[in-house]
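Next comes just one chain, in C-alpha cells: the form predicted on its own.
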Amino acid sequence: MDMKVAKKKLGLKEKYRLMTRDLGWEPTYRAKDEVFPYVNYEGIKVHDWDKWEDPFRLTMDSYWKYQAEKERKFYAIIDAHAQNNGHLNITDARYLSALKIFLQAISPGEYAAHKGFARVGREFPGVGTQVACQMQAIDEIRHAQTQIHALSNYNKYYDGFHAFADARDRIWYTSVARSFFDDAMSAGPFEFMIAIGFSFEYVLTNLLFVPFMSGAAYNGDMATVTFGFSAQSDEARHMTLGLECIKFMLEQDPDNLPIVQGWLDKWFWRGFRVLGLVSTMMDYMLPKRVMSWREAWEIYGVENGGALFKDLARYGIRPPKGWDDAEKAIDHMSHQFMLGLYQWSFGTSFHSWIPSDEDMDWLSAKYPTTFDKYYRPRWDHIRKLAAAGTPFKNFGLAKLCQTCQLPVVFTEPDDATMSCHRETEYKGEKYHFCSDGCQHIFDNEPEKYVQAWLPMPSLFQELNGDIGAWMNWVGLRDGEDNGDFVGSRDQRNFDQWRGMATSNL
C-alpha cells in the first residue's frame, strides 16, 4: 500500500524561481536578436539578465489572490457610496473640477501605461522582467478601470464627465499628459522603464496619490479615496520595479551611465511639467486643503527625491539637470497655470473661478514670498473686471510648447515678471518652448518632437479656426461643461440636491 507523503512546502525563493526563471527557455529555431529586436538599439549593454531581481518576489498565484481581495473591498465601498448619494458628501461642487481633470488626463495615462508594459514585457529577454512587466500591465489597466468606475457615479449628476476619452485626445490641457505617455510609448523598452518607473511612478505618483488622495478624503470623497489607496500598494511595487531597472542598467556596464543620466534628465523635466496640472488641483481646486503644493513638494520631491539621488550617487548619477529650475518654479507654477485655465475656461471641460478672499489668504500664508507680490494683484484686477460685467477671457488660442504641450504661461526661473519663451529653428521651421528643459529635450531628439500633434495648430489646419466646430468635435457642451463655476449647472444642482438631502434628515 502506497504511503501518503506530505508535500514539502516551497520556500519563497524557490517558488519564485520555479514560477519565473524556470518558465523561460532559449530560442533555437530563431536567433535571439530576431526574437528580441528592440533590446539593443538604445545602446544599453546587458551581460546577465538573471541579475535582475524582484525585491517583492511576487508570483502570479499570489498576485491574483491579493488583487481579488482588493477588488472585493473596493467595489463594496463604491457601491455603498453610490447607493447612499455619496456625491452629496463632498464639501463643494468646485471640487468636481479636480476630478474631471483627473479622469480626462490621469486615468487614460494609466491605460497607456498598461499598453506600454504589455509591449516592453514582450521586448525584454529576461524572464524576471517579463513577469514583472506582465503584472504591472495588469495593475495599470485595473487602475484605469477602477478610476473610471469610481467616478462614473458623478457622471449621473454633473457635467463634464461624459466624454473623457475624447477629451484626452482632443482638448489642449489633456494633451500635456497624453504627449507624456505618447513620448514614453514611442521610446525603446529601457527608456520606457525610466519614463514610467521613475518619472510617472516616483515623481508623479508620489505627489498625486498621497497628498491629493488625502485631500479627497478631507473633502468627503470616499470613492476617489478608495481607488487611490487601493492602488497605493501597487504603486509601491511599481516604484521599486523602476528603481530596480535603473540600478540593473547601471550595474551591468559602465557605458550605460551616460545614457541613463540623459534619460533621468529628460524624464524628470517631462514629469515635472505634467505636475503643473497636479499643483493647480491641490492649491486651487480643493475647497478644503490638506497641504499646499509647496509643502507636498518638500516632502515627496525634495526629501524623497534627494534620498533617491543620494542612493544613486554611488553609481555616478547626479540630480537631474532641471532640478534647480524646478525648485525655483514651485512657488509660481500653480498660480500661473490657474490664471491660464481661468482665461481659457471656454475651452475646458470643467469650471474655473476667481479665488475667494479666504482662499487668497490661505495662498498668501502658504506662499509668503510670491503670492501677494505677483498673483493677488492679478486676481484682484480680474475680480474687478468680473464685477463690472467684463470678465477677463482670452479668446485667442494659446501658444503651446512643442515638447510638453503646455501653454507658454510660465516665467523665467530668476524673474517672475518676465515670460519664459525659447525658440529653435529646425529644417526651416520655428518651434516654441516654455522652458530651457523642454528646449533641450527637443534639441536632443528633434525628429521625434517635430511630429508632435498639437491641438491649437490642428484647430486651424483641420477646422479652419472654427471654435464652435472644435467644441462639437471634442464633445464640449458650451455653457454646461465649461466656463465659470459661479452660476453653473453643477453649482445649482449640487446646492439644490444638498439642500433637499439636508431637509429630509
Given for the second form:
Amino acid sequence: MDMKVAKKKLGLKEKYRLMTRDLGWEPTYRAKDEVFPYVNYEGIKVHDWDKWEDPFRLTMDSYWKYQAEKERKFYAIIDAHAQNNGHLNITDARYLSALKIFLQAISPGEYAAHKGFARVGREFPGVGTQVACQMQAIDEIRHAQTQIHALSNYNKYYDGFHAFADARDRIWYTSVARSFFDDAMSAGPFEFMIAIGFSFEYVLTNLLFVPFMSGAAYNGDMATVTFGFSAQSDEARHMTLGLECIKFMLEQDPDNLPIVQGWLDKWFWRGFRVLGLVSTMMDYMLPKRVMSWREAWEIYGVENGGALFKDLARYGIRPPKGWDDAEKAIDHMSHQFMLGLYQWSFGTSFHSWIPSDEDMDWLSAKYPTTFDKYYRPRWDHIRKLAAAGTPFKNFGLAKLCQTCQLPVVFTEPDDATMSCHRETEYKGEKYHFCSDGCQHIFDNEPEKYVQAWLPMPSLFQELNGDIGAWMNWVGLRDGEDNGDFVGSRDQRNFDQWRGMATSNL
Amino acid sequence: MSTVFIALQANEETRPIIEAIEIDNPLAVVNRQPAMVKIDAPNRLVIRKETIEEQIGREFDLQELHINLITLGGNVTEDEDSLTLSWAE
Ligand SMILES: [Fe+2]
Ligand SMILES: [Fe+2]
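Given the form predicted on its own, state the structure of the form predicted in complex with its partner chain.
Every chain and every other molecule in the complex is listed next, the one we just looked at coming first.
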C-alpha cells in the first residue's frame, strides 16, 4: 500500500539559516581584507556581519518561484495589451509624455541599480547581505527589461520612444536621473545602499510608482500598470533591505551615526530633486489624475517619511537637513518645472502643452495658496502669446545645477517671486546650484562633482553649439519628437486611429 | 503615533487577504484606489496566515504575499505564522 509521507517542512528561520549563512565560508589562504577591499574605506565599523538579517527571510528557491509567477502575470497582460489595440485605449495621447519621460529617465536607472547591486553584493562580506543584494540585482534588471518591453508596444505607433538609451545618456532633463545613479554607483558600498535602498526605494519609488501606476490604471494604460506593480512588488523588499541596512549600521557602532546622518542628508536632497520630474508628470501629464503631487507627498513623504525618521530617532537620527526646504517647495515645484519644460520644448523628446481651463481649475483647487497667485497668470500670458501666433519659446540654454543637473528654475524657499541661485568658487572655477541643499552636497565633495558631465557645456565642447547636430546626437527628430502637443503627429495619429477603431470608416 | 501601511494590488487573490487583515486589525483603515488597496493602521498591523487560510479555504504560505505586494511602511517582522509591521512607539 502506498503511503503518502509528509515531507518535513523546515521552519522559515531554519531554512533562511541553511540557505544563506551556511552558504558562506571563511577564507583561509587569503586575508579577508584582500577579498573584501572596499568595505572599510568609508569609515563604517562593523563588528558582526551575522547581525544582518532579511526580515522577510526570503531564500533563493522561493525567490525564483515567486518571481516566475510575477513574470507570467506580467506577460499575460502585456500580450493582451498588444493583441487588443492597447495603444488606443489610453485616455488621451498627452499621457504618452509621462511614459516617454519614464522610459528615458527611469528605466535606465533600473539598469544602473542592477549594476550597482551586482557590485555591492560582491563587496559586502556578510552572506545575508550578499544574498539580498543578489536578489535585488536580478530584480532591477527585470525591472529595466519589463519596462522597456512593455513600452516597446507604444514605440510601434508613437514618437519619442525610439532613442531612449541615447536620450538617457545625453539629453538635459534625463541627466538628472542619470547623475543620481552615477553618483550612487561611484560611491562606496554602504553609501550606495543609502542612495538606492533609502533614497531611491523609500523616498522615490513610493512617490513614483504607487500614485503614478494607479494613475496609469485611471488612464487606461494596462501595460504600465502591470510593469509598475510588478516592479513595485519587489520594491517592498528593497525598501525593507534599505531600512535594514540603516539600522544595521547604527546598531553596529556609535561612530557610524554621523556618517549615516550625512548620507541621509545628502541622498534625501538628491532624491527630492529627481522628484521634480515626477511631480510634473503627476500634476500635468496625466489627463485623468488620481491625486496631486501635494497629496502624494502628504501620504508618502510627510506621513511615511515622518514615521521613518521618528522611528530612527531612537538611534540619534534626525530628519534630513533639507526636509523643511522640501516642504516649502512642494506647492511650487511641479508648476515651475512644467513652465521650464514648455519653454524649452524644442529640446525635449516628448511633447508639452499649455494646460486647459479645466486643468487649471483642478490645479487651483489642489494648490489653493500658490497656483492662482503665481502660476495661472503666467500660463494665461503664455496662452495669449500662442493665440497671437508668437508662442513663448526659449531657444537659449538653461543654466544647470552642478549637483542635481536640473535647470536652475526654482525659487527661494521663502519667496516664490525670487529665483534661487547659489554659487561656489572652487580652484578658480565658478559652479552654479539650484538650492542650498545641492550647494552643500558639492561643498562636501567638490572633487567628485567638478567631474560631473553636464549636457549644456558638452553641447559646446563637443558640438560647437550646433543644435541640429545635437538633436541628431541625442536621437531627437525635430518636428516629430519635440515641441507642442497641439499639432503634433502623436495627436493626429491618436485621434485618427481611435476614430478608425470605433467606427467602420 | 505613526501610521504603518501595506498596499496590495486589487485583484481576486488579494480580496480574501484584505478581508483577513480587516478581521485581525480592527483599527485598520482600508483605502481603495484605482487598481490598488492601501491599508493603514496606527503603529502596528498584523497579517496572520491562519486567518487568510480561513478566508480562502486552502493552505497559504505568507511569502505568497510578495506576488501582489505593492509597498509597505514600517519595520517588518515575519515568521511562518504572521507578518507584522510596526513603528517604535
Ligand atoms: Fe527597481
Ligand atoms: Fe540642484
